[in-house]
Each structure stands twice: as C-alpha cells, then as structure tokens.
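Only one chain is included here, represented as structure tokens and corresponding to the form predicted on its own.
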Amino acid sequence: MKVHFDKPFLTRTIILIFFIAIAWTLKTVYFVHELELSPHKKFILISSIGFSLVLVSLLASKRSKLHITAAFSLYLVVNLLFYADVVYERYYDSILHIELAGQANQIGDVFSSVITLMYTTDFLYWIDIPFTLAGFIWYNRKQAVDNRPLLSAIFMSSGIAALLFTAFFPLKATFSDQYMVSLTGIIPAHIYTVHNSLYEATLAGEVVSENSAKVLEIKSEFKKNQTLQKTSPYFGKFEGKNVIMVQAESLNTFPVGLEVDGFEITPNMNELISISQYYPNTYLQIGRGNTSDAEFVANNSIYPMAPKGIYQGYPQNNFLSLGKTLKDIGYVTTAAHGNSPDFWNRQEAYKKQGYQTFYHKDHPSIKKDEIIGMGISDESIFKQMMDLHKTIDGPFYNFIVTLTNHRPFVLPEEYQYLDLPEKFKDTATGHYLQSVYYFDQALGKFIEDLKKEGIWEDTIFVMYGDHYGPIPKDEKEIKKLLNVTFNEKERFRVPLIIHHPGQTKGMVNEIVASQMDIYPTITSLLGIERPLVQFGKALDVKQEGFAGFAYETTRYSFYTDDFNYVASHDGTFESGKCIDNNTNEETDIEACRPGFNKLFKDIEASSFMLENNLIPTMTK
C-alpha cells in the first residue's frame, strides 16, 4: 500500500504529537511537585511522547469522527485515571493500583470526603482537555481521504514501544509509587505496577514446613514477645475482667486537651485520661483499608500488608486477634459499626477475627434512630452497645468503631454543640473541632452509663484514634487559627487512652507507641499465657518506642524514642535520612540502622504469614 508523506500533513502529525506530550508533560511536572518531589524530566517526556503517539496512530490511519471519537475517549479516559491519582494521592500517599477496582463500589459512602480532596486550582489539571480536542479536530479536517494505516501502525507501535520502556527500563519495584510517578510519569507507573500485581497473582503460595527456618525464627520472636509482656508491673492483675475498645473515627491527638477561647474541645476525653493510661506519642498504622485496617492491626497486632486491605484481601485467612484469643477462653465476642456490614467487606472478614456477633445498620436488634452522615450516630450506637451490655452474663469483649467524626465532619446544625469564635466559621478547622466535640459528649455519656451500671469497675476500657482527620492541605489553616504544626508526625498521631478496673489516677506515658502495641497491652493486662501472633509490644514494660510504617508515607520509615528514620523513595537504607529527636537534626545513618533492620523483617514476616495463612502454624 502506497503511503503519503506529504509535507503539510507530516508537519500536522509533527506539531499535534509534540502539542500532546509537552501538555501531557506540564501536567506530570505539575503532579511530581505536588508530591515534593524533583521530576525526571527525560523519562516523562518520553513516556509523554508515546502516549501521543498512541493516540494520534487513532487518527492518523483514516479521516473519520469515529477515529476523533476514539482518540479523545481514550484521551479523556486517561485523564480521569490520572486525576483519580491525584485526589487518592492526597489522602492515601500512593497511586491507585488494580487491586482496588473491587472497591469502586465503595465511591458512593465516601463520596463527600472525596469532595474535601478537590482543591479550586485542580483545573490545571484539565486545562488542556479543550485545546486537545480541538486539536483533534482540525488534524482530521486538514487529513487527505486517502488511508495511511502503515503510517498508523508505525505510529502505535513507537508510542507502546516508549511506554514499555519508561515502564521497566527506569522503575524497579523498591520503588515508592510517587518515585515512579516523579521518574516516568503516571501510565508507565501503572504499567509498571499492574504488570507485578499480575505476575504475583500468577504465582502459587508457598509449601511451607512448620519446622523452616524462617517460621521458626519468626515464632521466636514472637516467644520474646510474650516473654516480656511478662515483666509488666500490670501482668495478669485484671484477668477475667470485661474489655471495651473504642476505635474513633479520624481522631488526632492535637484536639485532645485543646482549649479555644476557654472552652474545652474534649472535656470528656481530658476527665478520662485524668483516671487513666495515657499514651499521647502513639501513631496510625493504617494501609490501604483505611479504618478497617486500623482495626485489624489493633485487634491482630500485625501490619496489614494487602494492596486492597487486609479485609478485602485476606478475608478467609485464620487469625489469632483479641477476639479470637477471648472468644476461646469463655469471653462473649461482638463488634459494632454503623455502616452497612458490606462496607469494606467486615461482614465476611470478622467471621475470622472471632466475633460471635457483629451489630450494624441492617442488623435485626439495631435501631436506626439516629443517622449522621455515613450511618448511626456515635450517641446512638453507644447506647445500643449499653444495652447489649447489661445482657451479658459472664465476661465480655465489645469492639466499637464510631463513624460520625468523619470527614468530611460538616455537621448538621443541631449537632454542632460548640461555640467557636467567627474565625472558625466555615473553616475545615471549625468543622473538625465541631465534630470532635460531638464525638467526646457521646463519648461521656457513655462511660456515664458504664458506671451507672455498675460495668465500669470490671472492665478494661480502651479508646483511639484510627487515622488522621485534616489533611496536608489544612495545615496552614491549622497553624493560624490553633498554632498547631500539622506536619506528617502530627498527622500521624493518635490517642490511646487505656483505663484499668478500678484505676482512679492518672499516668502518662510518653513512649512511642503505635496500634501494633494494643493488642499487647491488652493481653498482658488480662495474664494471657497461650502463644500469641503479636508484632507490637505490651506499653506498661522498660523498652525502647518504636513506630514503623508500611503505608501512608515512604515505606520504612519509623519513629523511635530518639530517633526518627526518614526513608528514601528509591527504597535504599543508605538514601535515607536519620533524625536525631533530642537535636532534630541528621545525624549518621547507622544510628537508625537497627530500627530499619526490625521493620524490614517485621513487614517481610507479617506479608509472609499474610500470603500463606501461617498464623496458625506460628502458635503451634
């Protein structure tokens, strides 16, 4: 077939590729410094090239609207995958990977949180939609009738050629997600990302003996584990007691024991930290399940190393969490959320974290008296939760996970109880502290109602925050209106509050803690002896804080009594950077060494029990 390589047209062809892919570059660049980092600006344009080639093969093989159509849809649809990276970015620290196409479903509970997540300067990110259609336009009113499909095919098959390049020439899977983004930009990261998730998925699990090497190393850890548990000055004193644990929805430290203008934001919280353990240095450890995976690490005490969420992930794995351990010594085990029961896929996933009853919205003995944003009201659910209490005979665990402080915590009128002055008003900063607020009057009446009935005085009572509530984008706000510097280790931290039976002074420890060390804590309290799968450590013991990190920033990093570890996103100890808390300056690398050596083996260990349903070979 003859091909036409005219003049006019190859100039056409030339100037709409070029258009493309320095619009599609801009745009990246624009992302990468979004994500603090330096773009590899080589790569991107590369990969931009290929991109533009793929979508004017489309056009330049016949004159058509069809070919328009087509060109601009996979343009379009580009785009939006590129903007939903954005927006997830903002909240999740990653791009979105395949895994987590099964929670699409999920879009419409959260939709108004994700609204939070928009900011007015995002139409840059859009800004060239317009001009690249009508680009599109007047390339295919300007083309000849004759065909050029060789021409086109050349085309598409330079532009894949690229694209395959950027993808596994430059990236490697140590990686961070917005590491790949800043080298290749956003389509040879997904390329690069969907092509492993694939190959993983293709490979069978491991055949793995109960006497390995590596099980038997990790099961020793878990013995010391356990073995210092033992040394808690609180070992065993409250056994057989009731234990209630409270997860609170997107509670942060800083709003604990905050006054504005006199008036307290967490009265209730301030009375019971003054009767209680307090552990105001404690840190998320959520990953992609969000709130669920919060939970999971409190209750299993293991890091939740699932693309999708562990709930999503590994629903029918055998786990040894606090409620399995007390559902087997005689303790009646339930669970409560406000949400519907298929919501980040909790109906199927506590059937393996040894709930006997899980209580939500459409649960037969629960009311739906009182909705608030995504579902019951706290105030209502601690009242239900009351009232299956005084029906218990015998001990028992209640784990609650309240949902009305919830991003994106705009009140309705009725519930806002707080009287801020007028510079709160209509602020993110004013809302959150209205919906704190809420959460602690809730919170008050119920453990009002604890002691009324006469539970208090025999229960372990534990309540923290699952994840950060505001965003990096209210941090300037944050600073002006509380002097408060939201910075990531801000953001991060978490209340735990733990009252023993009977406790009526107060104690603060200002260890480093994180919610691997819950489940510790917890079953050190109650003299638990049986083998146990726990990471974390009991908090009432002389050890060293450690808080590691396998998602929400930079993989490796942690947290410790003295030092911080910042790591690197091209996932080498060496590049990172070691932070002295005493001087808040670098110091050498080496001091943070042992710290990085613990949670790389921590992380391998928890993906290696997770991948192969080992945790009850561990315990045999």
Ligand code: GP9
Given for the second form:
Amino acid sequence: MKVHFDKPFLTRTIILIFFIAIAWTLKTVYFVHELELSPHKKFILISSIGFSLVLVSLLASKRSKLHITAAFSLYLVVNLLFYADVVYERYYDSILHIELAGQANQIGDVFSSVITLMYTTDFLYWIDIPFTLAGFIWYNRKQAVDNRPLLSAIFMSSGIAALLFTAFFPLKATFSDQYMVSLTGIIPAHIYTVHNSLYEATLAGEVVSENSAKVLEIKSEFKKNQTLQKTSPYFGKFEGKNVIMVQAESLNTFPVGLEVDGFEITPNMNELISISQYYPNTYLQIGRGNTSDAEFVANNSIYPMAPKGIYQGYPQNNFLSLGKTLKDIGYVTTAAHGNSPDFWNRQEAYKKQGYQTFYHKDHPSIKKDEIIGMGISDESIFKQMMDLHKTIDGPFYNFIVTLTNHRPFVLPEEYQYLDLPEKFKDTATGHYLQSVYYFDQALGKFIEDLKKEGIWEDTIFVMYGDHYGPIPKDEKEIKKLLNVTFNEKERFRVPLIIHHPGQTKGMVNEIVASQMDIYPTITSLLGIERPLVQFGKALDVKQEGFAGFAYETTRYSFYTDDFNYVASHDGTFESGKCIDNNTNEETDIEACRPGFNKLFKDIEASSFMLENNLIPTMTK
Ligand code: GP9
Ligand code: MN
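Next up, the form predicted in complex with (2R)-2,3-dihydroxypropyl phosphate (GP9) in place of the form predicted on its own?
Full complex below, order starting with the chain above.
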C-alpha cells in the first residue's frame, strides 16, 4: 500500500490538526480557569493534538460526505459531553462519571434546574463549531487522491497513543476530577476515570472476618460514640415518643432568621427555633446522590461513599438506619416524598432503609391535589402525612422529604406570598427567598395541625436542610442584595432544629456539626442501647465540633470549631491549607493533622463497610 504524502496535502493536514488542537486547548483552558486552577498547557496540548489526530484520521481516509459526517458527529458529541461536564461541575463539583449513566432518565425532571446552570458566556464553548465544520469540508474535499488508509491508520494510532499517554502517565487516583482536567484535559480525565470504574467493578467483595483487626477497630469507634451518647442529659428522656423528621429541600441557613425590609423570611422556623434545640453550624455531607445522600447520611450516620449515590450504588445492602432501628422496636415507619418513587432509586433503596410504607406521588393513598414544580406541594404532603398518622396507634417515625423549594425556585405567582422590595424582582435571590418563605408557611401550618391533633406533645420534631439552594454564580447578587457572604462554607451550611416533646425554651448550640450527627442525636434522645453503626456524635454531648467532606469539595476537607482544612486537589495532606478560624489566616498545617487522620480513617471505613456490606457484621 502506498502512502501518499504530497506537500500541499501535508500542509493542509498540519493546518487542520493545529486548528482543532488549539481550539480544543483554548476551550479546556477556559474551563480550567472557571475551576480556578492553573492549566498544565503542555499535557493539555498533547491530548488536544491526540483528539485532533483521531478526527483528521477519519477525514483523511477517504474523500466522502460520510467521512465528513462521521468526523463532525464525533466532534459534536465530544463537545456536548464536554459542555455537560462544565454544567454538571457547576453544581456537583465533579465531572460526569460512567456510573451516572443510569440516572440520565432524571434529566427531564430537573431540566428547568439545569437551565439555571447555563451562562450566556457559554457560547464560547461552541464558538468554533461552524469553523470546524468548514475546515472538515475543506480538508476532505481537497484531498489529491481518494484513498489514504495507511496514513489514516497512522493518524488514528498516534492520536489514540497521545490520549492514552496523557490519561495514564500524569493522572493518579487521588487527584480530584478538576485537577485531572487541569492537568491533561477533559478526554484523558474521562479515559482515566472510566478505566478505574471498570476495573473496580471487576473486583469481588472481600471476605471479611468478624474478628479481623479492621472490623474490631471500626466497631470500637462506634462503641465510643455510643458510650458518649449515654452521657447526654437527654439520654432516653423521650423513649417511645414519635419522631417526625423533615428534610427540607435546598434549605440553607442564611435565610433563617433573615429580615428583608422588616419582613421575616422564616417566621415559623424562627418561632420553632425559639422553643427548640438549634444547631446553626451544621454542614451538608452529600455525595453524587445529592438529596438522596443527605437522606442517607442523616438516617445512617455514614459517609456517602458511592460514585453514583448510595441509593443507586448500594440499594441491596443491609443498613441499620434510624427507620430500621425504630421498626425493630415496634415503631410504624414511613417515608414521604411528593415526587415519582423511582427518582434517586428511592423505591428500591427505601426497602433497606426500614420504611414500612413509602408515600410518593403515585401511591394509591396519596392525593395529587396540588402540584407545584416537580411534584406534590409541601403543604399538601404535610397535610396528607398528618391525616395518615393521626390515627396510628403506637409510636411512629415519619420521614418527610420536601420538594417545592427546588431549583430554579421560581414559584407560580399565586404562591409568591412575600412582598419583596423592587430590587429583588426577577433575581435568583428574590425567587429563592419567595420559595423559602413558601416552605416556611407550609411548615408553620403543619406544626399548627400537629398541635391541634395532639401529636406535637408526643413527638420529637426534627428539621434540617438537605443542601444548598443558591450556587456560586449567585454569590455576588446575594452580597449585593442581602449583604451575606455566600462563600463555600456558607453554601454548605444548612439549618438543624430539633424540638423535644414538651420543650418551651430554645437553646442554641453553636458547635460545628454535620448531617451525620442527626441520627446519633435522635437515638440518644430515644435511649437506644443496641449496638449502632454511627460515625457522627450526639450533638448534646459532642465535645469538639467537626464536619468532614468526602464529596462536594476536595475530599478530606473539614471544618472544626477552630480550624478549616482545605484539602488539596492532589490528595496529599501537606499540600492542603489549614486555616485558623479566629484570624482567617493560614496556620501551621500540623494543627489540622489530627482532624485529617480521623476523617481519612472514617471515609476509608465507610467505603470498606459499604463495599463489603458489613453493617450486620459491625453490630454483632
Ligand atoms: C427529587 C428531589 C430533588 O425527588 O428529592 O432532588 P435533588 O435534585 O435536589 O437532588
Ligand atoms: Mn435536594
């Protein structure tokens, strides 16, 4: 076979390869800039040339429309995936992973939310498309000869080699997704993560002996946490009482107690706080399962270690959640959520969470009498839960996951009860405050009804936020309109309120807490003695504030009462930053080492338990 390598053809080839490679490099660098990292230009250029060679190989092989179409379709698809990564990262702080493919069906439901993550400046991610198409047509048509299979094969193999080199030479498993992209670009980062996921899927679960040192060590930590629980002044004080736990959709702490022009944004929560335990420094701990991971962490006190969320990743595992623990002692256990049952795989996963009944949009006992946004309104679901529970004989646990206050937060006019000043009109902040106010009203009516029906006095009432409402894009506007600094720490802060039966005096506990402290705090109030699996601490006796992160920000970052540890993108402890909360200045990294070691161990233990379905072993 002859390799045709005439000079004009060579010149055209080089022009096209560099045009694509430079356009792709610029887009990657633009994204890396958005990630606030510095790009490693050489590796990014090599991987972009690799991608470009693959495309050119398709064009060079034959003069035909089909080849132009194939090359252009490939370019479009990869560009679309690139842009999907850009948008996904803005909310989830990671790029898309292969494990998420099964959740593609959820996109329709959250489409209006996704739109809010797209910016007008995003046309820059698409600006080269017409030029690329023109370049492809020009190049393919201008071929001097019709057939260049050997040359095409050379381009293809060197392109693939460049992509594999950039995927497997510089990248390491400890690197954050963003750091991988900043080092080598989006394509090698995906090759690397897909390879890792496929490799991990081939690994069989370990056979773990009940008496292995690792198991015994983890068990002893749980035991310590439980011993601590028992020292709480409230331990067992509310044994046998009902538990109603409301996980509030997209509720941050900053609107709680806020006043705009003399109007309270959360009058009912304010009133509730005035007669309850309030933990204003509680932080989210969600992973890729977002809302569903918040549910998991609050009810299980384990880190959400699954690349696609716990409910999707480990629905068949055996858990010892709050629902299961209470069901085992005779409680009637129910969960409620106004959306379709399969969203976040709840239908399947709830069976192992100990709920006897899951009330959802399609449940025969649930009336779809008021739909707002993604499903049944909060007011309606609260009312229906109240009606279904008032006749129950014996204690119950009702876990309610609200829905109305969901991104994009634009309520129909008739539900926009707040009279906000003009400057809030059509702003993301204004919509969010309206939506939070709606939730607060619904919550207020629910509490009123619970009191009327005589349930309130016999119930531990818990309410917390699942995750942030606004996103970093809204930071400037929130500062301007509300003078609130909506930085990462504020974004991760969610309110936690626990009302004890009969409580009439409020108490604010400022300790740094996280969603995994909710379950132990409740089991302490209920006086549960059986061995429990809980990484969190009962908040009424927790001595040192701690909130650790496995996802959402760089893994192993944490907050304590005194320090914030900002973990590095490369995964090593020493390249992180230890910030003194009193001065807001960086301090000696060693001050953060104990917290890091503890978090590292707990995150390891969480994934070890989940991967090997070890919760039953831990409680023997
Ligand atoms: C979906 C609802 C919202 O059923 O819980 O989930 P989110 O989009 O916030 O993760
Ligand atoms: Mn949510």
